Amino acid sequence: MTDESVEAFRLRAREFIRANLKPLPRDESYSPLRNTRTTDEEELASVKRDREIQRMLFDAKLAGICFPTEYGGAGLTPAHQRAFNEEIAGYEYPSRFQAPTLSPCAGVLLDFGTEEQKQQHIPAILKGEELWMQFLSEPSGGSDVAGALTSAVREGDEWVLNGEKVWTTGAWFSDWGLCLARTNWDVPKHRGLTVFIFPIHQQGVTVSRIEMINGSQDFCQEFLDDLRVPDSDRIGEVDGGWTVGVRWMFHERMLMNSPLVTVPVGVGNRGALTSSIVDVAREVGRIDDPDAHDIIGEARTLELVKEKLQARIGEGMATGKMSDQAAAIGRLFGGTTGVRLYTLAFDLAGSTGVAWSDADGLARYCGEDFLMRQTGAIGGGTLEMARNVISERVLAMPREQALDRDVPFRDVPRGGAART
C-alpha cells in the first residue's frame, strides 16, 4: 500500500480508529513527570495496552507509517504520519513506544544497524513485542555524552560492560536498551566510543528507581556489572560510536517533529497546550478575566509559532536546504516554549497550582508542572547544548573553546578514579 493516497490512509486510519480505541478524557495522557499512577500494577496494566494497541495499529498496516515495508512498516511518507497525528488526537495510542523506542532507537537501528539487527529488532517494535530504553546519561557526565565512563572491554567474541546509567524512563518495565560505553581509553573522547544493544532485564544488569518530587518512579539508574554482550549486538564501527552517537541526538531533537513517531496532536506539552490553558481558566473562574485572556493569547501565540518552526525545519531538512543540524533549532525552540507554557498555565491556575485536590481537573496539574517544568530545558540534551550546536553547526560560529579536545581521555582530569 505504499502508493496509498494520503487522503485514503486518512480515512482508513480514521476508521480504524474510531472502531477501536477509547476516546481519552483530556486530561489523560502519560508523562512521566507527573505522578498519575498510584500503583505499580497500574502502570504495569497501561504497558500491556500500550503493547496491544501497537499489536493492533500493526495488523492493521498503521504502525511504522514510514518505516521501511522489508521489517514490516507501511512505507510511507510523513505526510501520511501527520495525517494519522490529527486523526488519533483524542484517542488512546501507544505513548510509550514513541519515544525511545521508535525515536531515537528504532531511527538508529535503521541508520546504522546490520541487516540481521533490523530484521530481528524492528518487526518486533513495530508488533508492541520491545520496548526499548537510550542507556545514555551518566551520573558523572550530565550533558557531556561524550565523556561517557561506562567501559566496555572485548573478550573473544564478546565485551564486558561495567558502569552506570541514569534517568532511563520506563527501564523497570522495558526490554532492549541501546547504550553507549567507552572502548579505548587512548583516544580523545570522541573517538573512543561504540554502541551495544543488550535485553535489560538479565545477569549483569541491575535497575534502581528514581523517586521524584511528586512520587513519579519511572525514573530509573542502571548498574552494569561484567554485563556479557555479544559482538553481534554492536552497533556500528568499534570506536565509531560518535558518528552514532550525533545521528543518535539528532533523532532526539527531531523527536516532536519526526515522521518515525506519532504525536496525536494536542498532545506536544502534556497540559500547557492552549486547549488545556482555557479549560484550566474555565475550572479556576477566570474565562472572563482580561488578564486571563492575555495569557491564552501568549500561548496560542507560542503554539503556532512551534508549529510553523518545526514545519519549516522539517521541510528544510528533507529538501536539503538545512542541515540535520537544524534539528537543535527546533530543539531550543520547543524547551523554552514549554518552560514558558508551564508557567502560563500556573499563573492562570492561581491559588488552585499551589493547593489542589482532586477535583480541581487539569488546574491541579499546573502545580506540579511549574514544578518540573526546567526537566523540559535538561532532558534529551540541555537548551545549552542546543545553543552550542546551533551556533557551531548551523551558523558555523568559532568553535567553543575545549581543553580534552586533542588529549587521550586517560589523561583528562575528572572527579573520582578513572575506569581503566
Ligand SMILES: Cc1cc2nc3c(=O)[nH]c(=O)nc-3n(C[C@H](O)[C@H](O)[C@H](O)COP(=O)(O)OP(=O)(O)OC[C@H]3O[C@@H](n4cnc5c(N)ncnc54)[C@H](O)[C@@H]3O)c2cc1C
Contents of the next structure:
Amino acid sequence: MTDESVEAFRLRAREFIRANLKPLPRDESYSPLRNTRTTDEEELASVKRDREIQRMLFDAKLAGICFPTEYGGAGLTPAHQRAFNEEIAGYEYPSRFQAPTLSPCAGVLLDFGTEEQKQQHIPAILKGEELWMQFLSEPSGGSDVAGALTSAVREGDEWVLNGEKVWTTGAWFSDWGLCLARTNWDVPKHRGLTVFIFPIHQQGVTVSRIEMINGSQDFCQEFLDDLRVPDSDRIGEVDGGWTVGVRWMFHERMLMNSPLVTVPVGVGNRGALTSSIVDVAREVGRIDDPDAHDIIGEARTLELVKEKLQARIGEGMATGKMSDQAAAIGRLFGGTTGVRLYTLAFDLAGSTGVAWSDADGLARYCGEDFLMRQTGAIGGGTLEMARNVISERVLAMPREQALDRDVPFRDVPRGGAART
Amino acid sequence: MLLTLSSEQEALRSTTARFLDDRVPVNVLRGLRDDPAGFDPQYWAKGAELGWLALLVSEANGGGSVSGRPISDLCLIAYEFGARAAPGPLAASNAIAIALDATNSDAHHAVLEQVVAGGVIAAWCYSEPPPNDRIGVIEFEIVADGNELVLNGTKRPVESASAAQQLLVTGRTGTGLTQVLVPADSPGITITPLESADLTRRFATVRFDNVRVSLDAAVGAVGEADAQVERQVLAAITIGNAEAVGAMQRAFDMTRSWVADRYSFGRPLESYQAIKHRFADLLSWLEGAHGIADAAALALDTDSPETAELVSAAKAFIGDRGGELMHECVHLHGGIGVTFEHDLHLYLRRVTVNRAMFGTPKQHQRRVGEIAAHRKDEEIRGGGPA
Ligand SMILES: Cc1cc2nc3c(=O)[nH]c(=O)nc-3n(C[C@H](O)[C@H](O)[C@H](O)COP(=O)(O)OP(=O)(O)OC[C@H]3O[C@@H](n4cnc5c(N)ncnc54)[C@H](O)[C@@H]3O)c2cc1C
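Now show me the form predicted in complex with the named molecule, since the one above was the form predicted on its own.
Shown next: the complete complex, the earlier chain at its head.
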C-alpha cells in the first residue's frame, strides 16, 4: 500500500485524464456487443488505442489501482478506484482491458499464479501488452462449467489440449487465454479439472468468428487441436482446477463491484444507461412528454436502486456481514435491470429503433439493442445460476439434485443439443 | 436498514425493538382492531421517552439525534415499527415536529415540547381528496383576512385526526403554501373517521368551515412555506419507506421459514427450484429496497442535491416491488396466506397503506423521470464533460 490520500489521487487522476484523454461524444461510449458497423480495421485501431491508453495510465501510475506494486500496480485501495471511476466518466478509457482481462483473468492470476507467472503477466497486462480471454464455456454447455469436455493430457513437461471453447467476445484480437480443461475423467467432475494459460494466436488454436443477432462479429469460438502447453503455464494444482474455478466465478459475479476494474460512473456493461435513454427522448422530441417521463423514471429508479444495492453488498462483504456469495444478488438485480432498461429505451425510440438512418443518433441502436437484450442475462453466467447461488449459498436452501455428483465424469450422461 | 450501526444507533434501535416486542405483540395488535385510536396513549408517551419524536428536533427544543444524521436514526426506529406493524402516527408526527421546530414562535415551541414528550398528539392535515391526492398538489385555501387566517376546505386522509389535540394544516395562500397550527376542537372543524386498511392506524376526513385563527397560528411565513412543506413530505415518505422495508423483511423471513417447514410431494417447498428462484428474486428486491431507503435517508441528512430524486426513487421502488414482494409471500403461503388468522397481513397492510400515502409509486416514478429528463448533462455523467 502506498499512502497517497484519495483526494490527492483524485486530483492527480483528474489532471492526467483532462490532459491526455479524449472526451467521449455520448453515442461513442463503448458497448461491447453493439454493432456499430465498423470494419475490422477500425476495430483493430480501437484496440490499439485501448492498448495506448492502458500504457499511458501505467506510465502515470494510474493502472492497476488496486494491484500490488510488486507487479506494477498502484497498490491503492477500492476507494481510490472508486474516485477514478468518477473522474474517468465521460472520457475514453481502455474498455477492452477491463473484463475479462483485469478481472476475472488477472484476478485469478493474482490469486493462484506462481511468482514467475505473476511477474510475466500482470505487468504486461497493466502496460496494455496482453489482452486476455476466458475459455470456460463449451458448445456442450456453459452453465455447468465444471462439465468441461476439453481435455488436457500430460506428455513430459507439456500438456496436450484438445477441445472447443466458445462465446468469447473479441478472442480474434486478444492475446492470451485462461482455460479450464479436464485432466482426469475417472473422478467426479469437480475433481478432474485443471486450469491452463496459453497464447491464443499459435499453432493448435483456430479462432473462428460467430455472427450475433445484430450482425456483430466479435463473438468467437476456439478449436484446440493438439495444442501444446508447457507445465509452467498451468495455474494451480493438477486436478485442482475447481478450486481456481470457484474464485474465478466469484470474480465474474463481482465484476461491477470489483476493485480490479474501471467502471466509469454511469456506465454499466449490463444495461442501457438512463443518460442515454434521456438522450433518446430528446432526439425523438419526447423530452417533455409525460409518457416519456414514466419510461425514464422507471429506468432511473432501477439504475439508482442497482447502484445503492451494489454499494450495500460491497459494504456487507467488506464488513463480513454478508458472505462473498452475496455478489450474486447484485448480479441478479443488475441482470434483470439491464434487460428492462433495453426494453424501456426501445419503447422510447419507437419506430426509429427498427427503421433508421445514420442521422438518427442513439435511437438508431435501440431496436438492435432490444434484439440483443438477453446477452446481459446470459453472459457471465445466466441469471438462473445467480438464482441458484442466492437460494443455496445465501439463503441456505437445499442444493439441486445433481445426477453427476460422486459419479466418474466419464459416466455422466450428456445430451446432444449443441451448436454444430 | 443500515448494515453498520454505531453503538448509540444500535442502542436506539434495540431499545425500541424490545419495547415494541413487549408492548405491542401481535395479539395486542389484533386486540386494537376496533380501538378508535388504534393505540393506547400510555404506549405513545412511553415510546416518546425512547426518542421516537425527538430525533428531528433541534437541541434547543429538547431534541437531538444520536449520530448527527437524524433521519437515518429515525429510520432505524421506523424499520422496527414496520417489522412489528406497530401502531402510531410515526411519520406524520415527526413531520409536524420538523415544522414546529423550524418556527421561532414560543407558542409553537410549547406545543412541540408536548408533542415530543408524547403527551399531545398532533395530526397533519396535508393530503387532499381525489383528484388532488397527487404529489405536490395543495388546493386547500388559507385566506389572509386582516389579523386572521380563514381556513376552508377538506383534508383526507388525516392520520390520527380523531385522537389529536392539535392539527397542523397545510394550505395555499395565493401562489405559495401556508401552514397553520389549530386546536382540533376549534369551531368549524368536523372530523369524520374513515375505515382503514391498516389494523391499527386510523384516518379521518377533516372539514374546515370558515375556521378563523389569528395570524400567530401560522407556522412560518404566510404563503412562503413551500420549501418547508417539501422537507416535511420528503421526511414523511422516507420514514414510511423505512417502515415498509421493515415489514417486507419480516414477511420475507416468515415466508423463508414457512417454505422450510411446509412439505408437498414428500419434499420441503424450499427444495423446489421454482420456489428457490423466486426467493432469489425477492431477496434482490428486498436488499435493493434496504439500499435505496437508506440512501434516501442519508441524502436528506446531508442535504444532497439528489434528495428529491432519491426519495421519489425509493418511494417508487419500495411501493412497487414492496407490494409484489408481500404478495409473493402471501402466495407462497397458499390458502393460509389470505386468512385473517395468519399474521402476514399485518405487514402486508403496513406496506399497502404506505404505498398509497404521499403519492403512488407511479407518480413518484414519473417525478424521477422529470428530474432525470431535465437534469443538465454533466450532472448525469458524474462530473465528466458535457
Ligand atoms: C455476451 C456473452 C459473453 C460471453 N463471454 C464468455 C467468455 O468470455 N468466456 C466464456 O467462456 N463464456 C462466455 N459466454 C458464455 C456464457 O458464459 C454462457 O453462454 C452461459 O454460461 C450459459 O451457458 P450456455 O450458453 O451453454 O447455456 P446452457 O448452460 O445450456 O443454458 C441454457 C439455458 O438453460 C438454463 N439452465 C441451465 N442449467 C440450469 C439449471 N441447472 N437450472 C436452471 N436453469 C438452467 C440457463 O440459465 C439458460 O437459460 C458469454 C456469453 C455471452 C452471451
